[in-house]
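Have a look below at one chain only, the form predicted alone, in structure tokens format.
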Amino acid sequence: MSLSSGLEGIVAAETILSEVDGEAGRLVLRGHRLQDVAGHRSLEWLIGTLWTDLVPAPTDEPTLRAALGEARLAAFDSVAPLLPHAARLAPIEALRLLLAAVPDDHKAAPLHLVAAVAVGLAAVLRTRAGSPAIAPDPRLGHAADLLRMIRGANPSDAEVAALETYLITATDHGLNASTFTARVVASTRAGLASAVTAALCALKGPLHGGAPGPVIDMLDAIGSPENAEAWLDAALQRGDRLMGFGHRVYRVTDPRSDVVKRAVMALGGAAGRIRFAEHIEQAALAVLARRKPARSLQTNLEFYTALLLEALEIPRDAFTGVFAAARVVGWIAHAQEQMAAQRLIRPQSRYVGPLPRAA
């Protein structure tokens, strides 16, 4: 048997949901280029597009929007008893608790799980700050209601557009670590809630969804443009990973990074922060090219995601939770697709331990 460490280059599933072309820097979401969707369509439209013929839920945009609004109301009631416990945890761990409480036989599991991530994250952030959790408004779009529930005030149209663009961008991305986890669990017939909860656990890791927060930590540590090259060079010399750079698949610029960068620039208020980040970005790319010339390490989604979520006044330890609010849509679609395939995912390992000693 041939070995591919990390399953590099191994095709483990066929999917109609998304194509990630690392050589061309292209992301296709069920037949639509990311650039043609983000900023032009609603999150509800994309959910319906991804879920059509896979997920037992309404998929036309108006009906799904209304159903998701009602699901947020139901999720608010279901998370309320757990808030005193969940609010004592880090946001992503609080979401793990809340999702684990969803039964696998929940009749409206797909919509409830999407709603529970958004409602649960907002409620936990409010509760730990000593403020009352805010009930959903089912008349609003999902992105607008998420931001309203987190911040306790109605966001501007520009802020909603920025968040919705990010959520669309992060909804699905091929067979990434968390999506693969969802498919593995779904292949055992464990149930949709179990698959989504397992995927969330995979997303938590700093090499996957846990990266955006540390991008802000890096920018704060650098402090000023003149410190950039020396700080970055020293970090690489220590063997540190520069958060927001490099991707397992993309060999050119991550197309999601460009989309999110435009979204955060459209907010306007963070112009100085953007200029500083652009300086750090260029310095980092130069240092990476000099120190790691054999590898193409470009800006990835997390770099400008961190700036966008910071501009929206979302706490940095909640960045991964917002990522989950988007990616849960893709997890559900992939889990349903895997269950329809009726095939248990069961790769093999190669034993390299000691052999039994001869008698």
Ligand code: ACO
Second form
Amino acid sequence: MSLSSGLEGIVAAETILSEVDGEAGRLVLRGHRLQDVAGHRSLEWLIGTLWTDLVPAPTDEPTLRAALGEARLAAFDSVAPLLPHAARLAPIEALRLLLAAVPDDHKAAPLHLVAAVAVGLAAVLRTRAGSPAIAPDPRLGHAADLLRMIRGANPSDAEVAALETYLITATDHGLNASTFTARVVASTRAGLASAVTAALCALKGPLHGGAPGPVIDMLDAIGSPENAEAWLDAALQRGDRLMGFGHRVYRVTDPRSDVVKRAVMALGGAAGRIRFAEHIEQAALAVLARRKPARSLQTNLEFYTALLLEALEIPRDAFTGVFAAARVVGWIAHAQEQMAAQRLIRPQSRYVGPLPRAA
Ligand code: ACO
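In place of the form predicted alone, output the structure of the form predicted in complex with the named molecule.
Then the entire complex follows, led off by the chain already shown.
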């Protein structure tokens, strides 16, 4: 049996949800190119499209939007007793706690889980800042309400559009590490809340969804354009990874990066910051090409995500939680798809330890 330690090149599932074409730099979401959805459709439209015939929830856009609004209200009540403890944790760990409290036999688990991530994240951020959590407004779209609950004030239409574009872009992405985790847990028939909680744990790491906060740390540490090359070179010399660069599948470009970059540019107001980031990006690509010539390492989703979430005044340690607010949609769809496939995921390991002595 051949060994693939990171499972690269192994196909472990068939899915109708998304296609990640690494050679073409293309992402298809259930038959639609990412570029044709982000900025053109609502998040609720995409949730309904991804979930159709897979997830037990309404999937036509207006009904789903109303049901998700009601689910946010219900989630606000159910997370409230856990907030004092959750708010003492890092936001992503707080979400881990809140999701772990959702029963697997919750009657409306799919919408409740989507709602709980958004409502829980906002409530945790408010609580730790010493402010009361803000109740959801079920009449709003999910992106608008998430931003309003975090910020405590109504965001502008442009801000909502930017966040919605990001959430759409991050909703689903083939068999990434967290989605694979969701499918593994779902394949054991453990239940949807368990699958989603496990997926969140996989998302947390800096090689996956934990990257965007450290992107801002990197920009801060570099400080000014003239430091870029020396700083980046020294980081690679130490064996560090540059956050926001590289991808397991994409070789030419990560199409999500372009979409999110356009969204942050459309926001306006951060032109100087974007120019600085572009300078760092070019310097990083040059240093990576020089030091890692064997591998095509390009900008990934997380680099401009960090700038977008920073421009929306979201605290940097909450960036991964916002990512989770999007990806939970994909985790649920994949978990349901895996459950329908009725196949336990159970690969093998190759034993390289000592053998028992012959009797
Ligand atoms: N910075 C420096 N070197 C890198 C980077 C990077 N960002 N990415 C890959 N490399 C190097 C590796 O060190 C390795 O070099 P070597 O062959 O000299 O040892 C080579 O490129 C291949 O690396 P792998 O680990 O095989 O690449 P893999 O496909 O497993 O990694 C990953 C993908 C984890 C995303 C990687 O590119 C990385 O660590 N990036 C930084 C973290 C990041 O941005 N994460 C977000 C990913 S996007 C998302 O999850 C939504």
